[in-house]
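Only one chain is given next, in structure tokens, and it is the form predicted on its own.
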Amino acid sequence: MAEEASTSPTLSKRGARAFEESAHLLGLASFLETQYSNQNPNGVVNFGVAENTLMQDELKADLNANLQLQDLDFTYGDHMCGSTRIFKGLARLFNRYFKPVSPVEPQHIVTGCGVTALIDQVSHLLGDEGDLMLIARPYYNGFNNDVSLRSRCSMHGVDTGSINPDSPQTLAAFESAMSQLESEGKTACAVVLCNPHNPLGFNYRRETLLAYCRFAEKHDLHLVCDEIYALSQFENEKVADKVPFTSILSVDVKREAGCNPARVHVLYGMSKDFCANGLRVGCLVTQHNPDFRNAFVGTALFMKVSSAADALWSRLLLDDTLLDNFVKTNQARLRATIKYCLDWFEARGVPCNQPTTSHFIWLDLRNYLRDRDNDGNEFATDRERDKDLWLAFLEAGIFVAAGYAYTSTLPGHFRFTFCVRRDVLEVGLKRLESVLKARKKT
């Protein structure tokens, strides 16, 4: 007689919570399995995930031909938080391109397997369970999972209204938010600044950076600056006076804003400017807070970069000629591709913003929203109408990110990732046009 099977073993409370909160990622996992390629021509074209494929062929050829590992690469290496090699390369990168007030030294840097892993660690080390990290809306939705899944912190989006989002006047909304949180007995541990901005594609003005520094000092907060799109800069002929990229590293925060520089930390990675999401390499720079840097040592092995990825990025970073050529070529291709896409949308009467950096166009598709579904049932909310259009895109074989995923309060807005190589871009735009033609209101 067969014995009865026992009940299924349970997860811990943490595990059950992680399962519940990761459910939304299952849809992304499904999309990744069905992406468009030459081998899968009926797959979904990615205009939703921030991936730059414009330099993929050159990068692939170079890295395949030049991966050179040393004996040390088959050990745990020479540093808990990275390697002497990549620290040297990253310091050169920051000192050549980010114009720091004081030179970035190798000992100022911590590396990890992607900026996502670093944000997880940053929230774990800066915040206690239940603490909040303030950020202007709309903002990159991945932050929500990054700071909450393990650390149990939360992002707190601040609606800055109709004010120009790169204006220092937006900090008035942050002051109101802090007052409200304090009245509710809630604690903030940091303010997060995504510069260049995701999803709106602009650089913050220097005076706005200073306003953030003053705000952080006034409220005893850390200022975490995500600068992962720093080198994804391009000219947009429709923007007469482009605001140049200013790294927080280039700001003397103590002298100019009375801010303790130990509050200021910069995140950067290989994924965006170097077109290599899959290699999983990111870094944190904190020049004036050795206690924070040293706190990473205890958990560094949880996110240590593989020696192969370390070696591949270091090769680029340590060769000035190779690096300069890569950055310039990538920026030229971004400029050509953004022009192609903006002209395409203009020709079809689709309103959108005019980005000068990062990888996105913010589309206004309110004219393509329906009021009822296929069965004649009226949508009750703007979000339902937005989701209806988002699903129509998926059915047509394209993934475009809905604005509500970035906590946008504007209905009908979508984030379109434009930095897609031309052959795939044209396939996706053809599919997009079919949806827009079917949906456009007369």
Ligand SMILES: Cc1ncc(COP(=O)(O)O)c(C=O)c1O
The other form holds:
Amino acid sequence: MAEEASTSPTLSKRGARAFEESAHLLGLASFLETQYSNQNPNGVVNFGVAENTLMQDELKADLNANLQLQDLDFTYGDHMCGSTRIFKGLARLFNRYFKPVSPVEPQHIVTGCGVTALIDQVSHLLGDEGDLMLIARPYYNGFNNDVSLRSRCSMHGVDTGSINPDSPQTLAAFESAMSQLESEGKTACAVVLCNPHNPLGFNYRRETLLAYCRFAEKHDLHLVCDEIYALSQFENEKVADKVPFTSILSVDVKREAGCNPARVHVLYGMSKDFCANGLRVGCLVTQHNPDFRNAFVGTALFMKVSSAADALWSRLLLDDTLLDNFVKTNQARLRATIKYCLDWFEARGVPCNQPTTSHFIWLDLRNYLRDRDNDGNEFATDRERDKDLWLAFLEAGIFVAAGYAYTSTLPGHFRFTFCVRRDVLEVGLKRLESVLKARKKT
Ligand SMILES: Cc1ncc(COP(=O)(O)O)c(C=O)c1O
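Switch over from the form predicted on its own to the form predicted in complex with the named molecule, please.
The next block holds the full complex; its first chain is the one shown before.
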């Protein structure tokens, strides 16, 4: 006789909450399984996730041919927070490209399996449960999960209105937000700056970085600078006076802004500038806060980079010629591809911003929103109208990210990842065009 099975065992309260709070990611997970590829030509073309596929052929050939593992790579290695090899490589990278005020040393660095993992740890170590991290809107949507799912902190998006988003005046909105939060008895632990900016594709000017430093000092906050797109720079012929990338590492925050440098931490990774999201390597640089770095030791193994990925990135980082060639070629391809895409949108009369960095074009698709669904029911909100267009893109076989996911308050704005291999880009743009043609208001 068959035995009667018990009811399913329950998850912990944390587990149940994790399931509930990440349910919205299930859609993304199922999209990832159905992506377009040569083997899956009917799959969805990805213009929604920040992946740069322009250097895939070179990376594949080079890394497949040159993975050289040492005996040490089959052990836990020589450092809890990474390896002496990758620390050396990263220190060279920062000292070569980020113009630090004082040289970045191996002992300033912690590595982890992607910036996502590092943000999780950073929020865990800098914030207590319920603490807020302030950031200008719109902002990279991944931050929300990264700081909340385990650390129970949350992002607090600050609306800076119609002021140029890279200007120091935006900090006035942060001051108001801070007063409001204080009056509500809420605590902030950090201010987050994404430079270059995701999703808007600009570099912050130096005086704005200084304003952030003063703000952090005034309110006793950490300043977490995500510089993951630092080297994804390109010229845009429509922008005569491009603001160059300035790393916070190159700012003497104490002398120039009276900010304690122990507040300042930089995130960087292999995913974007090195076109290798899948290898899962990221790092944190904290030059003047050894306590913070040491606080990672206990949990560093939760996010330790696989030695194979460490070896692959280190190879690029430790060879100046290889590194310079890679960065230069990637930038040339970004430049050619963005020009191709901007021309494409211009030819079709689609308004958009003029990025000079990162992987994105911010499209203004208000002209393609509908007021009613197929059954004639009127949409009640801008969000419903945006979602309707987003679904139309998906049905046509493309994933373009809706601006509301980045807490944008502008209706009809979408983030388009342009750095897609030309063969795939052309397939995707054709599909995009079919939706635009069907939707354009006369
Ligand atoms: C600003 C920013 N930070 C962090 C990440 C996540 O990077 P990683 O792949 O290293 O986890 C992304 C990915 O899109 C990003 O845009």
